[in-house]
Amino acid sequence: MKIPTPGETVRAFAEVFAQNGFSLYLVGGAVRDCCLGRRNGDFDFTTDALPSDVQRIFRRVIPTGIKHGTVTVLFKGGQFEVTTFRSEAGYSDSRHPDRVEFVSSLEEDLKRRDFTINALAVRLPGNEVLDYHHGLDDLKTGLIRCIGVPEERFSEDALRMLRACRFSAVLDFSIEQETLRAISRLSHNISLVSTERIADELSKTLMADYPCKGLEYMRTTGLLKLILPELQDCFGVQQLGFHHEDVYGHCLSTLQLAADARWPLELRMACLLHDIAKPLCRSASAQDGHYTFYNHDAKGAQITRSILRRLKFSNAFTDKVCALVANHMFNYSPDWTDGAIRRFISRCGKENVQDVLLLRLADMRAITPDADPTPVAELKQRIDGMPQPVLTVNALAIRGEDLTGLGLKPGPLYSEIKNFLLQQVLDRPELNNREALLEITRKYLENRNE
């Protein structure tokens, strides 16, 4: 089987290889997507040449990875990750190998991959495709299998159980059941993997276009209640009323329906994370016998921070999540004032208004996908035609200084009143200038005091 070739680039870059007497390959997703389909433009590859030789026979080369047999090396404009054939061997932390070895073979260095759908080659120059372990019949019958056994390749990379979950996610493959049961048993060893990476995977996961699928494999083998414990808690979480899946299964949904419309993960871990409370918040209703959820959105922002944080999310990612999630809940009517909307928009943050309606959008069809769009789509009309509202306020024609000159100091109160203010400049934006600012604040000194 040959593939198109990757390039006139690609393939310069292959042929000072052959005048040089080495072999290049091409090897990794690179060519299991071409083989599929699909676009990608990260090329990986693999030589028999040390090393030293790619950097006698380039001009410049990056030692990006030497000690592993890994260079980068630019020609013609652009940067090509060169790695020596190699074994591995001594996995102590069931992350990284103890010992790497140059080999001389392009099989035996595929033999330490993970998974037979990443283990195709491609000779270059000539484009043919090598497949020693049968990853091109897994292609066709959109199977994840692991190379050789199954506990020895996760035990030697705890990731790599992640790892299946993701492309289950991104290629909408199931998992083979020997490489699933393996993922059961060995699920406890992704406590060995940084942070940092199990958040990575989890992101793939989530802007994969199947990300139920892979999300649905964590819960199956153990993984989600050691990455996700919140999540998982949702699962068999039943609601009742207009809901027809429980927690963990609407959340899902809604993620899906986040996905289907190539949303952001920003939006995807809102839509993911929004209910994430309800099993803390329920409770039944003495009248009809069905669950209510009180205060699931506000505790949902709580819980949802604690999540972001302990996977090491950055502030800004971790702050808009909790926005959406904590305003999620409105229930907009036509008899919302202008003052009403201001304060919506104050409290959700005009940079996330948008998505929280976006985000009310996609959770409301995912209880009834015939959801009326009407009230939503009638709140943003009015929000886009509004004024430039003052939000917070630091937009408020008011300064510390004009406090002070009041008395007041910084502190609860100082706080307290220019809260109160923003309040009534939601309400009535003509307020908004120093003397009427000033004038409202000693009447509300004097009504305090009194």
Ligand code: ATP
The other form holds:
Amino acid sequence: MKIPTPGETVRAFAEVFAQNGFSLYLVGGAVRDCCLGRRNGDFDFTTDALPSDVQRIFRRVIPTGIKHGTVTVLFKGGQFEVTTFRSEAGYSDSRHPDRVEFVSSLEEDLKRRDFTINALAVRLPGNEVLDYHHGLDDLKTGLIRCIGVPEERFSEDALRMLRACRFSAVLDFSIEQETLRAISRLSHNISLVSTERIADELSKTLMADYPCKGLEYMRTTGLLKLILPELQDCFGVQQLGFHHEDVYGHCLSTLQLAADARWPLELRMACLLHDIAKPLCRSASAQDGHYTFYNHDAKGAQITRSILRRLKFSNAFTDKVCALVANHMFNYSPDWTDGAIRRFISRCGKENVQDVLLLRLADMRAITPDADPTPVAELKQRIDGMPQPVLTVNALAIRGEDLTGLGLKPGPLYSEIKNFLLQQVLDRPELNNREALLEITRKYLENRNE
Ligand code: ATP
Ligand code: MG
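And the form predicted in complex with this ligand, for comparison with the form predicted alone?
Below is the entire complex, every chain and molecule, led by the chain shown above.
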């Protein structure tokens, strides 16, 4: 196993501590990942120096989390987060320690950490690895194991249960049996954790190389039904026909393809949630050996919106994922006219259409690994080759005054007409001029009043 050897700046940084009679250790994810040969630029340091000592021996120190003993030192162009050795006590709310106390030894500090693989330290300078909790053994065998008694550790901070699942997804590790049993017993406590922290762990799990591993741990321990009940409800929902997996399995397989391709979070989320409405939309009985799932794309976008709102994702992120889910069920064939292509782009949104194609490819390949990608590739070619910029209602060559001139007031009919005009212009772009649009509007109103 590779022993971490920090660079020149880190060594010089450690020398300053040594010269002032203090010790400095690299701890946490950087040590774990370095031992595994993985990159991790997020250095966490721990020291016996008090925050006031660090402020004294360095010129530029930002008190980033001084209550918890953390300061950030600006040193030779680097930013180093340093936390004084501390212990934590009394977690009466399963979230935060009631008290944080500075302690004098590294050994004492490492006891408050969550997993053995996160409690390795490297003494600086010198690079000696300190491993009080057999973290190196667990790194070798690929195990996530609590330090001390798992139930106690998860009762202190319920978020650690999701962190265990996340690390399994990132590192392709298994969760050790006792630790896993404790999560199953205490999963209900996840409701005590803030939405933001839950959403953050879920996002990190999706961004891992083995997201399904983490999600499966969440499902089997009971965490999933508390944080993403809609996905839990997909478990065991059979599809029959050409689908070899239930809806849940298919969602995970689609997500895995997104992870293999290193797609960004919004696409991974869309892959995970694209069939989320299938349990609700499944026809009562299987016909011709398969079920139908009418309208599961539109309904899926609604459910996706409620999930992402609940988890407090940003509006922009939510809109994007919903657009992908809502439009994933297209069936391209070469007889689509240019108007149909423009309507498709307009429906997806120009900024989303390429990702809709990617989602569709992953969806198809999750069903049949050697699915023929030609139709999607052809559609992409036609989209890329589309000469005119595709329009939205706002780009119609007609203004509000023009419509009010015809006696229309802003309201449902007004939007209906604008949408109708847009469909006409997408079919025939040359119609996008004021006279033609006014003429179409007049005719539309005449027909409507008949
Ligand atoms: P990464 O930075 O790659 O997400 P990390 O292990 O460095 O992983 P951080 O959140 O940066 O995670 O935390 C640094 C260290 O602090 C961890 O390795 C662990 O030792 C400790 N730690 C962080 N969060 C907790 C927690 N909720 N409970 C116990 N220890 C924790
Ligand atoms: Mg870290």
